[in-house]
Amino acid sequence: MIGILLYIFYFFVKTMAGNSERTFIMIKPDGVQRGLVGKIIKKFEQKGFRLVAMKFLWPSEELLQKHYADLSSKPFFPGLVKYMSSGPVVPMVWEGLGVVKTGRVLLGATNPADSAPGTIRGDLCIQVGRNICHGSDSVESANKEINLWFNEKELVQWTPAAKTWVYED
């Protein structure tokens, strides 16, 4: 009996944890200025991911320095922070099975020249410095970025009616 209960618990935890992985995606100033917000959101929605948080804001240099702290020793860091604070951005949290890895695939390679057709960067941009989106590269970085940009009350817990059409039981 205990074995069955442990199996059910394991299955429940595995299923729920897999379906509730979160990633941080941010549409950069170039994506906002070019009117691409809707197209980018549509890609994630069509894939079956669930939007759980979104803002529209003009970020401070201080927030961006924290966000890109891992790049602070790179020669392009000052220019990156200056560019990212040059206009409004749309930070978002998406949830779903394998959303970190799949989100990066949807975005395409960091360098748009290396991005496959059909990806956001492959279809919508040309240069690395104007690659329209940021996406978390791991679950750990996603959690860090989500906590930097959003508080717990801003993360909406909901179940879309289409969930059973996206996920198996």
The other form holds:
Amino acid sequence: MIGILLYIFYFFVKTMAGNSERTFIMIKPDGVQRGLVGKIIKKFEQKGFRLVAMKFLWPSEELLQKHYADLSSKPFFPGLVKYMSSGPVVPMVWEGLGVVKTGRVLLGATNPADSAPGTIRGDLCIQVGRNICHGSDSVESANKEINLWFNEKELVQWTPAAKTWVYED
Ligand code: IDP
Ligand code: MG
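Okay, that's the form predicted on its own, but what's the structure of the form predicted together with ligand IDP?
Time for the whole complex; same chain goes first.
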């Protein structure tokens, strides 16, 4: 009996933990300027992922230096910070099973020249320094980025009506 209860508990926790993975996705200034905000959001929405938070802001160089701290030694870092702070962006948090990895699949390879057709970058941009969108590369960096761009109150708890039509349980 206890075994069955433990199994149910384990299954419940496993399922819940899986479905509540979160990633940080951001539409970069070129995505905003080129009028691609709706198109990019639609990809994540149609896939079945759940929007948890979103805002529209013109980010400071200081915020972007923190966001891209891991790349600070790269030769393209100053240009990257300048590009990313050149206009408003749309930072978002999306949630769902495997959303970090699948989110990056939806975005496509970093360099649009290598991004497969059908992906956001593969279909909508050409050069690595103008690749229109950002996506976290691990659950750990997703958590860091979410905390950098959003506070706890901005993360919305809700259950989409279609949940049972997207997930088996
Ligand atoms: P990612 O955005 O796919 O995670 P990262 O390697 O983390 O790729 O690089 C962050 C961002 O820096 C890229 O999305 C791109 O905008 C920019 N970037 C990366 N490599 C280059 C480069 O060689 N030249 C110019 N910009 C680059
Ligand atoms: Mg990255």
